[in-house]
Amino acid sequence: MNLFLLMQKIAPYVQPYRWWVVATLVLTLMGSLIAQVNAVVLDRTVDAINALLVPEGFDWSQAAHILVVISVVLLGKEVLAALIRYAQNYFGERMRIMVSKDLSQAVVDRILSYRMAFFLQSGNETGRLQARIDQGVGSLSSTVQSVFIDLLPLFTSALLALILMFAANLYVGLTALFIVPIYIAVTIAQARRLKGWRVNMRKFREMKSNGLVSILESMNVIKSFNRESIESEKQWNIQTQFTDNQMLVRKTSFRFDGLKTLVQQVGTVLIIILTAYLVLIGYPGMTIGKIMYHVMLFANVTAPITQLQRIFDSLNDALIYAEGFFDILDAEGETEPSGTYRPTEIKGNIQLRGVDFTYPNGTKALHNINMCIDSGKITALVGLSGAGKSTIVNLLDKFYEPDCGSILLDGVDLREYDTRYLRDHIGLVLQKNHIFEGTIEENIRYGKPDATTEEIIDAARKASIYDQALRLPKGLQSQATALSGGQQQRIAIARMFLKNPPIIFLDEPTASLDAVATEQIKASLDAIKAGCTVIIISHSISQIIDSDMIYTLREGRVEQSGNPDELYRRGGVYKEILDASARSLNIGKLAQTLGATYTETPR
């Protein structure tokens, strides 16, 4: 990245804008002109002064006189100026602002476009995102604000300055532009020296800010092992590293300022001594009035330079932030797949043939799957932890696409239907589902945006959350956030209801509730299955032994297959699970504890 480049970059976010930059050029060539005023007043007011101290006496009258003048030139200079600097800065930052938002903006809509790898990448974390995107987003705009509130008006007035004082001495002009060229190439050595530090403070501020997400999303954990000094250790040593690096930023900016302040210096005892050697040698056009003159109009040949490093700091701030933030922004070939095919209907019938899978970070997760899931039957997949159970219905929602082997529904292959489309059609619930910061009613909702009040009470009923939701000060306008684990999948549940789709994907739906909550939501899953394909992840013998179809996987391979009688009489990974559930639900003392109430129970 380079500052052509991160121009080009800009540009199309500041072209809306367009006609701000054009008021923002007008103003600001506007107090350039304005600022040469004090110089050619100074120059006038000491040389008619010196004219007044003649022998024969000071004539207060015309004393009186050139006071007013410049009196009401200077205030009415002053008048001036502080006007077009307010609507200068106001255009300026309202372009920034509005380049801002609209960075911001763009960055959000691009991320929401990608495919789920990308967020799965290393150096995509939470945190880290976050921290490129807040930083690139503020040092862009900052750069708006320095090109076209900072640094054109300070290098517009400095090139009309120069261009006065060549146009009043060359000697003295040719001494100021020599002293430009040295400032610049000390400040552009002193930009090269920090460009690497500057970049370690970019991975510090990252590694932070995904240290810190990590702490609060992690917090009843660190708590329940009482590690909160071995967090708070980790947080420190990167806290050092950053202030370590920040230091050295400081010392080295430090040193090369004071270089830059004794070149400014330099350079204004040389046109000192250069314009009063011109004065006392008679030179034509110089008289005492033109040492104040060049004095001033060089300090603000010099203005920019006293602020270039500033602007430079952030500028440079920009090119390193802007790297990742376009990267994110212009990242290529992460856009979500879709296809252009939408049926008028879809029936369910799934096939998945030799499919492998391998995410991002190499894990290889599925070899050679082969199934066949039928239109309106409910099939289970079944095995242990980490089995590649949740990637197959990962890889039938289009989250991922497969490395090799296709996915087939109702005879198309899933790469040729347009995602948006097929999503709609789609239901899914997860062991964990994410509630957003609003109500109930809010939450629900988001599965279907259009949803009339009634259709989302019938959801909540169905869901079992309504006569909770009711006993809440608020009812269904209570804050969802707020609520426990179980009341939140029973609003994820109600989504899928007022979904309505006719695939349903459930990872886990029940593992949250407890038993009687289970019963609940069993219930209403089965009635909303009833002509549904349904995909089931499960391990509650109660949601799987009712399934048509069991595929059980072992190591991202499918083992068996069959219905659930079948497999448990042909024994391996479905035998083995169904086994371990009935033991660890201690179903023989249920049995006899079961058996005795019923006995006892009078009929």
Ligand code: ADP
Contents of the next structure:
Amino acid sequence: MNLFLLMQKIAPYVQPYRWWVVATLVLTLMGSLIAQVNAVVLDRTVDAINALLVPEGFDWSQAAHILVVISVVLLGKEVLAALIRYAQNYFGERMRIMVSKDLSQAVVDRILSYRMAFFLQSGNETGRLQARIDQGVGSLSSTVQSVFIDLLPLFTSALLALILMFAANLYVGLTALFIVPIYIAVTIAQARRLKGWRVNMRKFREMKSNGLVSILESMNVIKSFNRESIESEKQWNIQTQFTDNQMLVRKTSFRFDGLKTLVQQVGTVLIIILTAYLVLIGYPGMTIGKIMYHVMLFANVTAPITQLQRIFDSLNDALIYAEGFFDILDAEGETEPSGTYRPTEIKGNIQLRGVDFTYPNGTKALHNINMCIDSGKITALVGLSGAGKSTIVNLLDKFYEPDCGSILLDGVDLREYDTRYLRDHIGLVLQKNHIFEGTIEENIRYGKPDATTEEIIDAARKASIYDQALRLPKGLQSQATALSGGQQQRIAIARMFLKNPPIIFLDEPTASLDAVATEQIKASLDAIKAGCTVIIISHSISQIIDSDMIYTLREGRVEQSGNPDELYRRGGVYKEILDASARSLNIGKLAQTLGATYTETPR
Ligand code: ADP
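Complement to the form predicted on its own: the form predicted together with this ligand:
What follows is the entire complex, opening with the chain shown before.
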């Protein structure tokens, strides 16, 4: 990232506020003009009062006149300056805040449009993304203010003071002109020196933020293993590196700041000596008042340049943070792919032909998968953990695209489908479904934002959450995040009832539930499954056994396929899993215990 590129990227965000920039610039130019008034007034005052001091005594009325004029000019100038400062700060700050808002919203919109693979790439972990966005928005918006609002008036102010110095006396002007480049050179050297450490600061900030997010997300694991001290130590190490780096930045900054003050003071001393010398030798136009005048003008030359350091720092930060930020904002090829095909009806016949898939980290999860999933039927994917079952569901939902091979839905390649349209027709229930901050009703409504209250109650009833919700003090208005895992799962199912899609993917929907909740949810799912194309991944025998077709997977390959009875007879992974499940259920003993008293309750 260089300065030109940075400005090019920022420009579209400043464009809507260009008239504010113009207004602020006009105001600040006026401000820099009247900033020179003090020096001129002081010069005139010293000389005028000096002229009054004659041995015969002076005229009080003349002195009073001088003092009144000075007071009026200086106070008037201050009032005007205060008004200008207020307007300038207000416009500048308003612009910074607006640009910051636009940048934040732009990045949120972009992130929402990215494909899932983007979030799996290393460096795009939640905490890191968050830090890059926060720091990017912060530093870019303050750069906008520094560059578009502060920079030009600073230069103008310095230039104006310099011109006045030359107008007053050529030698004095030359002395100032000689000091200024030294001052700027030191400022540039400082910025260069700090650059590497500032890049490190960005890295450490991201690490800190990611570390914290990861602690918050895994609090129960940390506590259950009593690993607080290990986590604390990890953070401590990052903090220590961060603060060491920070101290280095500060130490170097202070050293350079000291050097700059020294250069400035040497300049002031040179100007005093030179002017005093010119006064003493009776150089034309040189009076005592000129000493003050020149010193003040010189301060007007160096003061803006001191501020230049702040702009330099802000620009350097922006160059560092902008790269990470615009990598997120303008990530090439990360936008979710979408076709345009929107059929009037989706039947749900799915075919996978020679599908291979590799995750962004290089794990090859699927090898040459061939499957045929029939419309209106229940197809189960069976296999040990890590066999690739969830990956298939991810591909079918178009979260990822296959490396090779094709996936056809009703005979048309999934790539050709309008992605949003496709997902409108697919329901997905996972082992753990995300419940958003908000009420039960709001969470169910996520399935269909324009649903009526009746529809929501109906969906809640079908998902067996309605009666339970009514028992809570606030009914459907209770906070959903405070519910148990089973209740949250029912909310996810109620969402699906509202959505009512023709294709349903169930990825271990009851894996984390107890037997009673499992039975209730199975009943809800059985109701929703009717007439739909269903793919179910489950370790629960009862759910697999109900399916019309089973595919067994091992290490990313399809091993067997067929209906449950046929597959069991043939032996293989399915038989192994079924036998193991029966043994783990202790089915012999169970049958004995249940004995004659067990009666099947109708679902
Ligand atoms: P299953 O659902 O059968 O338990 P998965 O489809 O989740 O299996 O995983 C299949 C393989 O892909 C595993 O080797 C797993 O480690 C890998 N995998 C799953 N998710 C990711 C991911 N987000 N990034 C990288 N590899 C992954």
